[in-house]
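One chain follows as structure tokens, the form predicted on its own.
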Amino acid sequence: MTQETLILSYHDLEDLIEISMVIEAVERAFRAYEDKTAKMPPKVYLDLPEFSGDFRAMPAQIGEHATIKWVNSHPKNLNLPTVMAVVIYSDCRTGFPLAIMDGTLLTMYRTGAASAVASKYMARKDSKTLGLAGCGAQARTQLLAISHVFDLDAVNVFDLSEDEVRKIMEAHPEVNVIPAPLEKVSACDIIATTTPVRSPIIKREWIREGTHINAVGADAPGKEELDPAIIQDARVVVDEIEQASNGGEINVPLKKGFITRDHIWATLGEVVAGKKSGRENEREITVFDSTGLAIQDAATAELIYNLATKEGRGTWMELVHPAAVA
């Protein structure tokens, strides 16, 4: 009997998934990982300094399905996205590839969703302003996801490119998006940093009491966006300790001795599962170090596959032929 694989392009997905559904799926994934009902080996990096980029392979399993994402990071790309990805979604019982899907939009949505989950547990409940350092594609889903959880009065945004600032304003006409310098971006109740920098751009003196920061841009060794004094003064929650220590926002402060691993308060899974608090009081600064986990990909891929098969999206292909089985 022939079985077919579902091929899903970017255009098959762009109006298929809603951010609310991704936020719920990602929150469940963090809880499942903490409860040991999901598996996720370490992310594998293929560093390519001669090409100013890298590839990462990210496998995970939740329930009866597993995924692997092949994703790049090439910050110097001009006519292509900085990040592009492909996800294979497989049946754990047989190993059959049920789907191959664009992972670029999936990555944007699941990363924004993780910040929304972290903000839900770690930001002050009365948060009304969001600051975005960086206005690229990832910033747009940060805004989409966080504004789903919080009723925002204003969003202060900064980017070196005026064109990127204009794009994010046009993408969210329903939100009061205001171009602003980094100092004013940093004065917001919630901040999301999504830049590829390797030297801090957010200063400690700009951060007010009670601020929550989603540090998203640092996802490889040597990257950092925040003044290490912010990390020193904050309650720090990471998505995964080893991954964050090696390539997240805390990787440089750890290597330089500004902090030790004892400074890490919790993983987001521990916070979501209720094992540790995301915030103790209204005055403390909180930081979520988001490096991006394969369990987020697995949960979002399952959501996408179920929606796509229900709504008849994509193209079915006989990718694996029975005759190939020895």
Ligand SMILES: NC(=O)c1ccc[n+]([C@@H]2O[C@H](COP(=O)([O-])OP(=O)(O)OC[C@H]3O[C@@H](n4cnc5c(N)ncnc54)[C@H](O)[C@@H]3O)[C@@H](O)[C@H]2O)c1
Contents of the next structure:
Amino acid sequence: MTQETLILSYHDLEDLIEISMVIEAVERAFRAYEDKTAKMPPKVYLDLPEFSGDFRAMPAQIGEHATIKWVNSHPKNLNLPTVMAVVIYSDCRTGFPLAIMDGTLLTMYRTGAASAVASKYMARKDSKTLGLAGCGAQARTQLLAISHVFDLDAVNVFDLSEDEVRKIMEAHPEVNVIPAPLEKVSACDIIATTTPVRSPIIKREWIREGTHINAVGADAPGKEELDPAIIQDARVVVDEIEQASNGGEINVPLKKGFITRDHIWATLGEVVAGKKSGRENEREITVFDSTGLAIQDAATAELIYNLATKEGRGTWMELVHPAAVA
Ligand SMILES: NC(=O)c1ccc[n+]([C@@H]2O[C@H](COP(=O)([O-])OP(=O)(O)OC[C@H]3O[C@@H](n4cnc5c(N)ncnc54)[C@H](O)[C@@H]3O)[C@@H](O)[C@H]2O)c1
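Condition change, the form predicted on its own to the form predicted in complex with this ligand:
Everything in the complex follows now, all chains and molecules, and the chain you saw is the first one.
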């Protein structure tokens, strides 16, 4: 008997994926990880300093399915996205690869969704303005996901590239997107930073009381976007303690001794599960240190696979032949 694998392209995902469903799936994944019903070995980095980039391998299991994402990060890539990925979605009972799908759009959506979940629990309920530092691929889904949870009056955006600013404005005519200097971006109720920088661009004095920051860009050792004084003054929630300490926004402040691990208030899983609060009062600054977890990929891949099989999308292929072992 033959069994086929479903191949799903970027365009298949584009037609199937909806941010509301991804936000729900990602929130469930954080809860499952906290409940220990999801498994996630550490992310493996393959550094490529000679090519100004890196690869990461990210495995996870939720219930009867497991995924691995093979993803790169190449800032200043030549006519290609900074981040591209492929996800293999497998059946845990047999090991069979049920699907191979584009992980590029999946990454954008699950990363936006994690910030939406964090903002839901950590930002002030009356938040009306969003600031985007960096307007590239991840920023688009930060805007999509956070504006799904909050009714925003204005989105202040800054990027070194005017072209990226223009593109994000064109992509979201339904939202009041305003080009602004970084200082004004930082003065918003909720901020998402999605640049690949390796030294801080957001200054402490720009951040107002009560602000929530989703720090997304720092996802490998040596990267940081925020003035360490912001981290020192904030309630800090991380997606995963080891991964964030190694490569998240807190990695440099930890290594330089600005903070110790005791400064980490909680994981997002603990907050979602109600074990710790996301915010204690209206005045404090909160930071979600997002490094991107394999459980977010696993939950989103399952969602996509179920939608694709229901709606008849993608191309089935006899990729693995049972006779190969005969
Ligand atoms: N935390 C996560 O889960 C996660 C997931 C995916 C990507 N990332 C990281 O997020 C970052 C952005 O990824 P992307 O796919 O959006 O890349 P991208 O290249 O599409 O966008 C990055 C943008 O930042 C801008 N930029 C660079 N330096 C800047 C500066 N000093 N000030 C303002 N803007 C600046 C660039 O012009 C570009 O438009 C990368 O570091 C990537 O590794 C994190």
